[in-house]
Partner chain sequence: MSKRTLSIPHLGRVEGHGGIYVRIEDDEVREVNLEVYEGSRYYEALLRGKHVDDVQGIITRVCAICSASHTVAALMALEDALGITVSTRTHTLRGLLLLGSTIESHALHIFALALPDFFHVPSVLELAASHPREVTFGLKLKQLGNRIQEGSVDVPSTRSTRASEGSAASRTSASCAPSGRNWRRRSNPWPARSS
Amino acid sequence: MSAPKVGIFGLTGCAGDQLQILNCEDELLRIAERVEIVDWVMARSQNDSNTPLDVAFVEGVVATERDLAYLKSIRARSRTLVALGTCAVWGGLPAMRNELPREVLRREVYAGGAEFLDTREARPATDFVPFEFRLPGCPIERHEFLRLLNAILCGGKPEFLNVPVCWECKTRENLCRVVHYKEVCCGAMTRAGCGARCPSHGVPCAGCRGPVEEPNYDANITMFQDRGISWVEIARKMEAFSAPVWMKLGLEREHARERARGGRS
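In the form predicted alone, the structure of this chain alone:
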């Protein structure tokens, strides 16, 4: 029986998630024994761009018409498609300023002469085609990638923590950045999996892994307000990595509510 054929691809982004896969030094040889990587520009000089794929991983956002066409071609040739990283899943940093018109961005960045760009509003890859799995992270966590890959190869579904970063923070016995330091920390709203890395080093969570499923918004708003922290401050910080999904959730209404209550902006 032939090994499953795998492709790893990047749209507009920093390629940090692909680099994390390459950083799995101790496991790469075992991965190579189980799969056949046929298309990965970052790691191979000779690639097959036509062969059907059993599994494809895609990182980055759709920010150009070329990105969109490329994504659709990957979807068409893949049995299982995985969104890799926060950009692909939630929009990431490239999507944080979509309120600015494309022509303004072209003018400010290139100062003219940018007609060659086929730019479009930056959106997560998950907005355009169906994905079987989504693995957030900025960048992804190597142990989560390995668990996901192993589950796919075994025909199963990976189990990941469905709790906020606060849960991991408590298990590491960190002092809460909100309660004890009155800092704008997004741990209560952000999905776990990073081991509360930032709070463990004295840095508030910036929400880079995207929102946890079914967060208790009302309780969190109350907690922030009791410590003199505006909900707008939290929302704006979360929007740095997951602006499109916050708009989908209708949290712009919470912005308006907070401003009406006289919250700081």
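Switching from the form predicted alone: structure of the form predicted together with its partner chain?
This part shows the chain on its own.
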């Protein structure tokens, strides 16, 4: 049996998730023994952009018409499609201000120039085509990637923690950023897997891994309000990563309420 054919692709993004694959320095050569990477523009030349793929990894948001066509062509030739990173799964930072028309953003950055830009509202790749697996993280965690790849190659499903960052934070015995420092920490609503990296370094979680399954908003609002932190403050913080999904989940309402009161939006 020949090795499974693999493709690794980047849409619009920082290439961080692809870099995390290259950052598996100890495992990279062993990965190459088990799969045949035939299309990886970031790390290969002479790429084969037509062969059907057993597994394809896609990173980034769809932010151009070209991205969309590329994504559809990847889907069409892949048996198993994996979304890598928060951008691909939830929209990530590029989707942070989707309420603003691209035209406004373009003018702000390029003034009158750059009319030729191929640009469209940044949306997660998972909005456009079905994906078999989604691996969030900004960037993805190497150990999770390796576990996922291994599971796919064995024909199984990987087991990932389905708990919030707080769970890992507590196991590391950090002092809570909310309870002890009255900071806005997104840990209680964000999917674990990062080892609570930020709170363990004395910085509140920014929610870079996107929401945990069924986040408990009511309990969170109470937890923050009890400490004099307004829900709008946490909304502002959570707006950075995975904004589209938080918005769908009710933050938009809170924002509108704040705007009606004349606050900063």
